[in-house]
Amino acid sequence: MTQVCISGSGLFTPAQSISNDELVVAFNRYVEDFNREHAEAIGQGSVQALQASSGDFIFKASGIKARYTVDKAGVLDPAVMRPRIRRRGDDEPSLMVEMGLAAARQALERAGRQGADVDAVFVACSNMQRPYPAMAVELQHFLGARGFGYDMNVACASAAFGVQAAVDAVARGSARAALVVSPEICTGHLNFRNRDCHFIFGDAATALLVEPADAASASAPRFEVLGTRLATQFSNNIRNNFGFLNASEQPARTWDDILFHQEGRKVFKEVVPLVSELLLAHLGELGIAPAAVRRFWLHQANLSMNQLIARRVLGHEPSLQDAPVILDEYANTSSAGSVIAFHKYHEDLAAGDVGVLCAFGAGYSAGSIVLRRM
């Protein structure tokens, strides 16, 4: 089996943000209109009143500042309160792509390579614009890549998935060298009129370029793959119900039901111990103590659930060297998250540093990522 490295990062981020004080101005004045035009029915106790949201129970609830986004304008607009997207032609590349590219082109440049020496793409993602022909096969076309492309989606732990698929891709020689990317336009998935739930997405797209350890540029941020280890168990408890039967479904599905929802509660006492219990099991196999980790590149879902994980996994209050956050500037940016993460968080590693990249969401479904800086 060939050594196989993380030769090269790449993150792009939308040009526009939202600040936690502009999404609630938007989102309560949605609340003030319904409950304005509900008036009567909330009177007599058949309609719920909403309740209005605040810049402080945003970061109390989860460590979120901001978010970028592909349309600000859509989102804050009470009439609309999502991204609104120019419709493209089947000959132009698509938004996801786009976003894709431009990672995937800082990735190549950081590892020295060019689109030629792929022959593997995988995109790993949460939510796909469309079912075919695959966003992979697109990226591909336009980047130049030889080989083969495919989507794979395992929600916001796909990125994770994906390198495993990379790494073997490469360990096994069936490709030279492979791209994860993970392109996450979550705001077009998010029901900003929930006030549980309208503030945790952002946008983003990342890229990361697998090749073997002996082939990189010597000038690459060389992180050699130590293992990988993925697990699934099934919930309900993070449910999108979007799809391609939801206009033959009878009765119809409301928008609500095919939006991101979840049982944020359950969701915590659930994960937490299946990712604490998944990185410390992978750390043993490998013989690695967990105080021998540098850093933890986890994924940017909830600062609590981060802070508790590592926690447990390191036995001691983790500081942002152990795991740094890119929660609060980014929020969730879903299968992007961990390796925004990783992309501004390695540099100061030195040779022999050990870090674990670790994604996980719905599904269940969580990966880790064991490097060694080289």
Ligand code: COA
Given for the second form:
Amino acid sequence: MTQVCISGSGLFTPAQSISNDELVVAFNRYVEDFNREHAEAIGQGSVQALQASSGDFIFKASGIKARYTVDKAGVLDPAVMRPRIRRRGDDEPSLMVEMGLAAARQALERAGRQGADVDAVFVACSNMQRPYPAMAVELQHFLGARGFGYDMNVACASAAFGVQAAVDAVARGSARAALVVSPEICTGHLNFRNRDCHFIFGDAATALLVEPADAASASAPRFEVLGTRLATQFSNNIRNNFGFLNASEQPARTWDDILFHQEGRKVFKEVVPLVSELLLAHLGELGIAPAAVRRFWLHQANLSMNQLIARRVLGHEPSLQDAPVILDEYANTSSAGSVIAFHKYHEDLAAGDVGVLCAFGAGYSAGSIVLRRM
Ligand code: COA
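Shown: the form predicted alone; wanted: the form predicted in complex with coenzyme A (COA):
Next comes the full complex, and the chain you just saw is listed first.
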């Protein structure tokens, strides 16, 4: 099998950011308006009063301080509470592809490559712009890439699944170079009126270029892929019932049901062992002692969850060098999260250093990609 590496990464970050305080002010205005409008019914007990949110709770429960978004004004308007996006013509790049293109171009530049050098594009993310044509094919077109492309959705773990598809394609020779692109407009699937989760997500896009190690430019930051391991296990604890049959379903679903919803505590409890066991088994299979791993680029959903996973794997309290954190600034960007951590925190690794990119989320789904700096 051809030795395969990641030779470049890219990140697109939207220009606008929302702090916890800004988000909570907007949410609490919505709560006050709702409770005032429904005062009579609340008094009679037929409608439940809504409770205020708190910035302190958000930071303590999740580690999140802010999130980027494609439209701050819409999210913070208590009468709107969602990003407003200009509807684009069919011949324009769609917004998600535009974000993905920015990340893909940066990954190519870092690898010293051009669009025409790529002949497989995997758009791997949680939410798709539309069912078809696939975003990957649109991105391939605007990038000037060759070969083929397809979209794949394994929720927050999508990038890891995309890397395995890219590694397999390059190792078997069905592609010379493959891009894994993860554009996420999570604020579009987030219910900003739900106190339990209105603070969780943000928007971003990432890209990784996968090439044969001997073809990649020696001046690129190359990471040999030592192994990939994926796992899925069915759960309804993170769910989104949005789909093309919504218009046909009787009775019709409510907005609450076709946006993101979860049982956060259960997710925490069940995903931590799933992911730590996956990482320990994968490292064991490769004969790598966990303590010898220089860095874990973990999915970024909840700070305590990441610290617990890293502690279980490493056997000690993780430092920011062991498991860097980007969710304070970005919140949960779904499939992009672990790649953002990789993109921002890989330069200091020396040749021979081992790192693990690990993504996990709804499904449940989880993936471990073990890398060695070349
Ligand atoms: N502001 C203030 N208080 C809030 C609140 C908010 N926005 N949201 C919930 N609370 C309150 C609850 O009412 C509850 O109060 P009570 O103890 O009086 O009943 C208390 O805070 C705890 O709520 P809970 O929902 O149990 O919080 P939590 O500690 O589990 O934290 C999450 C919530 C979502 C941050 C956390 O469960 C989590 O991140 N889980 C993992 C989720 C995950 O990774 N999902 C993957 C998505 S891809």
